[in-house]
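Taking the form predicted alone, here's one chain by itself in structure tokens.
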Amino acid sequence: MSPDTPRSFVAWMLSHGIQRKLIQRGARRGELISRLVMDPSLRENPFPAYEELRSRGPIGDNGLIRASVDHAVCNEVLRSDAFGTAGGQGELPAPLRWLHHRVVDPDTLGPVDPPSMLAVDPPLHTRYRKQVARAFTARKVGRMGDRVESVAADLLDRLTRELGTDTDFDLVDRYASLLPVTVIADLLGVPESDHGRLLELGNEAAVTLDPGLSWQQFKRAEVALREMHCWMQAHVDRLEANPGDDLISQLTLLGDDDRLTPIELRQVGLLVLGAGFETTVNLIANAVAMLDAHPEQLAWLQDNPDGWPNAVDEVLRHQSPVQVTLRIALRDVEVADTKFDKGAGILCYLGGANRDPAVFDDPSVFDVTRTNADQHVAFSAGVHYCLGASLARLEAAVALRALYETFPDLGISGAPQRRETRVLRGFEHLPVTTGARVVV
């Protein structure tokens, strides 16, 4: 089915179109929460707006939805079984949510559409997470350290050869995106020949995490999602015929009681794939930008390489790769003296909660030696806590240490270009230079 159809348009209207009109109306009135969603300048630098929202109390309300940058509130909401995703599109009234589930094309389901783990609550979420968690145990992640080291070394060796006497390259295109996609592709049994195209499609589909997409944005993302679903089904079919020791093969071999449907398997695989590189790409590039702005801290890390893991947590806190997540009240509940009726939504601004002065001293200051940097909520909390958090931390610490060992004078050489996404915070392009080098 072509994405440019009445059915697709109805799906857009229900998931984004109506919402977009309401958000635009609020933004034109200067309403802060709406501006955080729509204003391009706040997408570039949301932090002053977070502080304005903080000054209004633990929970803000614009009449349509509530929002918080309060660390305690966000932590409570994310951990509470009184809040969840409500099965995706939870901000819609139940009849419209039912209609959306009926009209959406299963071959274009995105990361916030059921049965994605991001869009379902227990017990269904528990069932999916149980099957995937086996690939992310502490023991398995620990054993992946050598592989991450090897990937980083291979990428940097190749980059050095390809640069020759040149000193300039795009960090995102040539390194920050390639390391995590290689690692997660290994986990899912994806051949190297598919890495590049999956990166492109993942970047095109990532916008579906954002609220209030335009019809044109929605159509472009739908095309990418359709191709990703087609690729994933073919990949599953190949592994069913010739299973390996990867996660997808393990999922295809589950017994009848645990077996996932074809749509469930595609959604689980695509979410692990996308989440496995999207946020880590942003994390690595954000770290390079922050260290370029704080050369004294980079120098300290180069002298104290054991500090890289804590530095990664400080980047996660200060420049959270995921800035906001939505939760819906699953029953009547009260948080911070605010009553939520069943079905009411709240935006938890992780990027704001991670700068809460009640938790972090001088929260706007970037400090790789911060003793409680790991108290951030960049990976969410509760049942939806990121399964790959340990792997992301490992990849970033290894990637950054190896990068600066290879290019100790690395620095930004041009104007960085931020991604246009609002939920994900990172760089589309980050031009860097290695400094003067002598090629032997």
Contents of the next structure:
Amino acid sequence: MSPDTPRSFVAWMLSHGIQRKLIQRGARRGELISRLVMDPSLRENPFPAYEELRSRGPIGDNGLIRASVDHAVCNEVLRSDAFGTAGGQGELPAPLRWLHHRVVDPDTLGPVDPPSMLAVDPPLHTRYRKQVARAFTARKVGRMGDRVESVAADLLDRLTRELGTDTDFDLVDRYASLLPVTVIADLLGVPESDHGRLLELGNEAAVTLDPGLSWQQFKRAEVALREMHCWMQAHVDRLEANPGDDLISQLTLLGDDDRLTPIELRQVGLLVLGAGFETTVNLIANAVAMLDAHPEQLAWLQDNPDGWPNAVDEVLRHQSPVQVTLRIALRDVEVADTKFDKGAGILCYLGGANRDPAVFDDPSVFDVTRTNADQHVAFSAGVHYCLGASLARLEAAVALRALYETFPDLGISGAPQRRETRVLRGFEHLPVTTGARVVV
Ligand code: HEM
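Counterpart to the form predicted alone, namely the form predicted in complex with protoporphyrin IX containing FE:
What follows is the whole complex; the chain from before opens it.
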């Protein structure tokens, strides 16, 4: 047993363990919101459960937590300054939150632990966001189009060469994960030799977005997070000594008034890195799975390549890569005739709101020509609205068009394997065949 194990066990109990017991108890009783959070059988297909929740009204309540799949409610909560993330541990009573803060090891902080941007509220959030947003303005992302095209072309060239006369490959390992990691690594000045290890570590740490982790899951993720922090610190030190034109170098060069502490800098860097590749990989693979199931829509896109951006929004709507996010009432507030006391939580099911029939006609139908597909909340809303939304849309549209131009007959060739994660919806493996590919 390592000397840190008791401390880490207390951190787990406070952040996941107690919650896990309560959710498991609810799930055993068949209670819907607990099952949505915990039941592995709903990971594959949570959509009927969302509809059951919808049939009960705009906000469901299991006595522990509220949940909503209502587009208007999710939008209102996410945009309201009466709700926030409350430091990631908002549901815990104040003394336990204090204890958690004392025991948690800063070298293992995850994407939803403060001071991650995702886990803090204004004004602290505004301070971090302002520094990072500079790298993601619409103009800057627009200028990245050529670079994303060339990354996609290089990956497909290499894949074609490596495949030789083979026709089968894993879309996730060989393409969908590599494109986003290459693009975000460019933005953060990360050398190519580190991409593979960071992908592995990011994959192991992604589970920390989920609530109610087991002690084993928590421990595994902690090991990965520790290595990521160590790597990021060395990366920051390297760039501080020898700055480039990447985002991390810019952050190290901030003046005294804006300067981030070493932990803040690592958390910002790791969030942008992880958010940059852990989500877009799912968007690309989810798109391939949906197009495989709807070959007529794929054929239409191949004839009408200008339709790719809208198709990407339809995948974001129908198979949202981030299914749910939590908000805590920062003061007493009422939403849709439901009273929230300060400290009460609500799960906003983005994947459910994106199938709200009040906004989307025949919401369960996948239709790449849907005219209001972009009204989804797959990138959240309000102050935490995804910073990389334009980049993710660009990457996915370029990645998919280039993929099907290279392999026009691409199709799924084996059993897809879903990711274990519940907040993130995507595939661990998606075996595909290039079909009747002409070998060059
Ligand atoms: C399909 C791809 C993506 C999806 C579905 C997605 C989704 C989201 C969602 C739902 C949030 C907000 C969570 C909340 O409200 O609690 C978020 C935040 C964020 N995303 Fe993305 N994201 C994607 C790609 C990216 C990319 C490519 C980057 C970086 C380049 C990125 C960077 C961020 C950052 C930094 C935040 C935190 C923003 C804040 O707290 O102010 N995301 N993303």
